[in-house]
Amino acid sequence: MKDGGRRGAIRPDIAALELSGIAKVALEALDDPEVVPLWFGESDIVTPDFIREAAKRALDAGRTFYSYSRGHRPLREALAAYHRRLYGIELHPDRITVPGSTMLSVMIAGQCVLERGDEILLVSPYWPNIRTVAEILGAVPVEVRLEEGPERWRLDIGKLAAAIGPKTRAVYVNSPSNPTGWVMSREEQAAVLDLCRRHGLALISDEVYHRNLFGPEDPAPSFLELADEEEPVFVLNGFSKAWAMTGWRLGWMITPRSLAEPMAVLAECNNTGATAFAQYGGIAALTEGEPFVRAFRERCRRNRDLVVERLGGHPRVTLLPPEGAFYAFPRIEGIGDGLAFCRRAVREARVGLAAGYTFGAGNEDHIRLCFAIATERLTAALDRLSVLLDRL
């Protein structure tokens, strides 16, 4: 077979996939100890002892076999109790699935609602993997950008409604937001859900930063408080962000009750279920983790204030204070090519950043930085960035 024949056997959607603007920068200096890594969405805190010990006990007890693809019953029961405590709602066990990572739940939700040629509205700036999921499935992402300012990012419901066309099948929204730190109000959520109901659209709500907030509210508003159990609403969540468990690849999804059996099949075909012993770490996080969640939130709140003061005070920088998650998404005057600037930041300032273009159109002058790391390291990174900005 000639080379052209081999290439022709691969779907063009797959052959055209590229690394995100996060990975393109990070791969240049991923293992360089001199670089302060602000490019990925994680802290430098090792998963707390009580979570690791629970997983080790499960491992020592021989919890190494296949389990139900939608998750161990004890974990799903713990998730039901967690939602009852947090939101005052009762979730039927058939609505809860733990397929593996939260990223996997994004893919499964996409598989449920998108066919080739369908359109999905992405509230932008957005986490880049959702766009890739749409492209892998052959769907067309349509961006609806948040309004930038004057005091916060905000969603224009009229713009979202105007973007709906005959091929629109779903809306994706992430709140608290990666990368902007925007947090949807309950009024905004009600308006989006009403729009989906009127147009018969599915709603994919990524709520993985639901405990990472800087105001008095905890948790962030959830569509679970508004949607009926049989509506085509997929609420995605996970353990990575609130409990410092990024490497565990453990997340959950809440789906219509009638999809219990299809969820089991999709989880089985995508991943055969979450890692058995890791699920017991998840139970410990849910039942014993509140002190850690609160302490980590306070750490990020202090770091947020530091970034707003130090970086937001630079004359070249416009920064809307993040309301949640643990990212800053500043606009930097005059950089033009965000990817080139981030590569320069790695080489000259030894700071790892993510290029704004990867989070959607209109963000070429933006960068994203994660401020969840230790304050001392963050301060050093901000010092270096200030020097670089002064040289521009």
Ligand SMILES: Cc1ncc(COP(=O)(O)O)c(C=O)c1O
Second form
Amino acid sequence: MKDGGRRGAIRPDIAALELSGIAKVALEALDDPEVVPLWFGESDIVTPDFIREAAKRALDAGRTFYSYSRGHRPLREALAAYHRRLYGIELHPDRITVPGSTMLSVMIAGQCVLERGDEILLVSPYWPNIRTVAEILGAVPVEVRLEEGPERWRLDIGKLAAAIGPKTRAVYVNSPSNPTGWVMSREEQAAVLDLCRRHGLALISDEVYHRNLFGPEDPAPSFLELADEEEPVFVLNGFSKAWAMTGWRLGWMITPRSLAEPMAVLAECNNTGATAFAQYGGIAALTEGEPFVRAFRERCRRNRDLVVERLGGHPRVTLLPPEGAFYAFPRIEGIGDGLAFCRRAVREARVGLAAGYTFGAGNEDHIRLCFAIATERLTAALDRLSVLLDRL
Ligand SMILES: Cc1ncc(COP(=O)(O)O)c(C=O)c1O
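Which structure goes with the form predicted in complex with the named molecule, now that we have seen the form predicted on its own?
After this comes the whole thing, all chains and molecules, with the earlier chain placed first.
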């Protein structure tokens, strides 16, 4: 072996892992201040003061030790109170785990249900990391694409049912959705849960955008309102998107009550609990964060309208208005190679986008842009993008 066998010791599927179509574009121009970054899922707002102060106080009080791997009790109590207030549901503390980020919760949920060779149905277009989690675990992702239009993205439950085979073990859904902005209705949720129940499938529901909505509803419908406490339903959530805390790596998962002990072991072996002092920032977000959540939602709603009007109005663009999250996922006629187009957008328009192919098959002529940044910067980026589109 050319490398003296060193490479051969690594699992081939791990050695073959590739960056997503988000990172492939972004890593080339990450430090260029001229590029307006619409590629990642975050705003340009620094985490609010009261959250940072709470974490600083915890740090100054010496909260620098290991915390219980399923999360500090005060944070888990604050999460129980948050769910009571938001959804009117009572969660037993054994169901709440704070292992670290939502990303980590996705990995742990995958570890709970997927064995090598199992299939997991991914409602697509999807956030690319869920596909990679399945691949890392040796499972097989099977995509079931939402129907596009005429007014909104729509789940065809018959299509989902038809994709279930003897190896299917789980379904992953993410609503409000990255990248489409689709928000699942309660009826769609009930139909998916019913399907999972009939086929004995686990359900992984990624609800990290639960507060990022543009209609009158808040929060988004949750599977927590439908599922019993012992069903194999994993509801994943986190602080990144609603409270501008992407760098904190803090999130939570709600799991069947009888899994409390395995969850403690998985949380311990993946991370040994979330960063101790960050958890106090999380408590402040949950207890004092409502004005911020509302103001941020307003900003995103304004920006959504701007993107729909400016980008959606371009003759080459088809854009279904996002109902939630903070992304637009337009189809662009004549885009050709999407990755090449995104690289060109960086070079010529100085705008950072994500290439559609990375969100699943059938999305090659889409791009994703995040519209959570300040309206003035977004406007400048849209101006430059429309000049580029005119040149296609
Ligand atoms: C659907 C979805 N789930 C999870 C995450 C990760 O969230 P966190 O920052 O809490 O790891 C993201 C981030 O973009 C996301 O879009």
